[in-house]
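Next comes just one chain, in structure tokens: the form predicted on its own.
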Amino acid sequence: MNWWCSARGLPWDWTWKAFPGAWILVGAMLAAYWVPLRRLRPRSEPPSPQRPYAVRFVLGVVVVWVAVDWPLGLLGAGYLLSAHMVQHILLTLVAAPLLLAGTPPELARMLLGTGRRMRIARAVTRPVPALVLYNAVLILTFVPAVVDAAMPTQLGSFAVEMAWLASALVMWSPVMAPLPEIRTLSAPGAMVYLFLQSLAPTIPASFLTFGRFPLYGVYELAPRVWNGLSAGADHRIAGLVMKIGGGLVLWGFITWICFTWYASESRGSPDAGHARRLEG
């Protein structure tokens, strides 16, 4: 039994391995969600208003679980850069918006309070700071020196993945924050914001896709998962996943916001509170 990704460095095989660290993370996220809600809502209240939130939050947690547990968690931690990139897409562009969309306003208000934490949250979730923070974390966590230092250790790989998730929650907040105290962008503003975000990964993706040599020693020297997949090919696939895969997800959100906005305009309710906060 392995704790987080402690089987790295060994020849790869598809034998299932237990990762209790991933299970503890998932359990902690679910507990942090349901325990406060139990205190906020008496058991006598009907559960139906909470159900859509709970479904979205659980889906977000499932995506986190897929990203950090075997096999993707182990492959991404020390074998394939392309798997590492899939983890990044899942955590930042799939799990983060689901977790935000699944957080009821009363729970978010309880977690942030009305004092310093709320002021900090309102400051960092403005569009420009949120965009800068997310992309700073993105660039830093893909610097070769950082990757080669962090990924060989369990703590390092976990820290990188949690930095991705935390910065993505900030990045998505201007689009779908669960609290009215945190201002969200109008539908046109949200589309422009996500369009700008889709441009940011172009630089690291270009280095990976068109580089003549692998950038990361930890993945270049890792045991091969498939004999026909070289480290260079793995790097190129990772670059394509970052640019094309991430772009498709963001453009999917842009399209959704556009149609939601159009529907609200057709009902004679311009923007309709960002279309009821993206139908949340």
Second form
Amino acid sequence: MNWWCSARGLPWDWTWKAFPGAWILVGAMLAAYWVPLRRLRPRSEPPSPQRPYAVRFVLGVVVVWVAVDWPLGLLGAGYLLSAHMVQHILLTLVAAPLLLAGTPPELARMLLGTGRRMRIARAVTRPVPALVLYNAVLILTFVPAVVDAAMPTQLGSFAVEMAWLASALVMWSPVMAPLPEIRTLSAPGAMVYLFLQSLAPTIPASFLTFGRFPLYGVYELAPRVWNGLSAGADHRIAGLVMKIGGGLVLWGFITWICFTWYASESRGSPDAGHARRLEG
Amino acid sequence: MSTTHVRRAAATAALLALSLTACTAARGPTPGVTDRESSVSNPYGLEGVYLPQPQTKPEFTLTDTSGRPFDFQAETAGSLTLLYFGYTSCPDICPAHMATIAAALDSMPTVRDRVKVVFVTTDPERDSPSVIRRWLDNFSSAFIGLTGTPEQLAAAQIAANVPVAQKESTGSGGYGVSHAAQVIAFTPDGLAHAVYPFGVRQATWANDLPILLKLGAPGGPWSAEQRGLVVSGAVMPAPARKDVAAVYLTVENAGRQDDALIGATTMAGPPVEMHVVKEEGSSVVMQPVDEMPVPAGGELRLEPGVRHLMVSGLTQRLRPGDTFVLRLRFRNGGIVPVAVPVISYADLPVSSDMGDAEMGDMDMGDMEHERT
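For the form predicted in complex with the partner chain instead of the form predicted on its own, what are the coordinates?
What follows is the entire complex, opening with the chain shown before.
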């Protein structure tokens, strides 16, 4: 039994397969959320965080689970680049903001402390470093040599997916950091920031969509999932998923920020940072 | 060796290793390739596994998907031919090879029509002609599918210098087929100068196919002429008997590499043997040989009383004035077609080596044959 999804070169079938690493990750995330919160809360208060936080966090964990476990995890690791791209979008553009929005400030403060970890967090979650870090990870993890070397191994596949998630948490922090100690952008700033982020994947997506030949050997030579879906078509779909799918998610956020900003302006309240609006 | 070539060679060696170790359905080594050779760069910019010693095109006749006999040598003569042994139920290597080649050819319309892809099944039990056709059509309707009896298919694999495929039980009552995983690329000169193990990608085909077409074209750098082989003086004396005749010719090797004549065929298919003539006491004996060396800078003279090619199985008596085509096969020079005029014995130049033998009176059929 494999603990994590990876490219194995075996024919694809729809028989369920167990990947305990995915379950352990999900369990660890939930434990890392609830156990500290139980300690933090006074005995007089309910042991769980406020419901909206919990709902968002659990949704984020569910998205992580869907992205890394069978079938999507296995399809993305060793069969279809388009599935790999869906994984990327789920982990970076859906799960990461949900996890951040689901983290109560006291838990974030406990995790980061007030010392070195907090200083590092404040440094890397400023907009420019966050954007650079996220896109550096994006580019690195989509370099053909890296993909072809990493995806056939469980550790490599795990590392790529965790790098996506970690860099996405950093990337979203300037927009929705759970702590007031970490400055978030104003609504217009957040919209510009996310707009810039929506442009960045256009370049690698173009290589995938308009490339003469498939970029990644691991997906080009993988056993086909459907006879009608060639490696070239899969690469083109992956490029469109990266460009259009990712763009839709980011533009959805931009629209949402715009509307909530407009609503707050209409009420005459100053823009106090939309992070507050995320609070339950 | 340039850095690029080193990288290419390393990548090729890695691909080769991958194809031989990671693919459970594949078996056997790449023909003609040693570890040392596969890591040697080639001067032609090929990304496939270059064969310093080219492989000759195999002779076999199988049945195509329309039920007609398919003479591999004759039907693919003059074309760049990609030969692959596989089976349609193959879950990984075979569809990947076919899909990769098809996609690469689709991207090169000018090359596509000059390449023949021949898929030979190693699973005749399940791969009927219609099954092969339907499967190949998933990739390209131009791909040629062949089948035959298990014996014919085994002979074809042996002729192509690949290990004969074996059935392997999958444990659930079914079976897979362990087969060679490489595509053999025969250039128009009738030789394979490169093979492509599993793991070769579309970009590699796109790089290599134009090179193979160019270098392996008649008159190209890989052709016998460019390698320094020139055949002249080919003649067949009008035979005394209807079914047996001798051919004489001269091969000059102006190249720097030793070569050898290793066989010959006629377009019509009668067998051709290579004979040397020996005098044993008072009788003259013809001894069949497997090859006749053509040394670098030297020549091979096939002349009466010394050595000749013997065409047997002729169905009609050839007369002076007739001409037929003989295809000579050289170890390195590939296939060289030669037009052979039929002349009368009186016009046959007599070699000084013949001594007192009177070739006009020689009857090939009556001559003593010695088997080695």
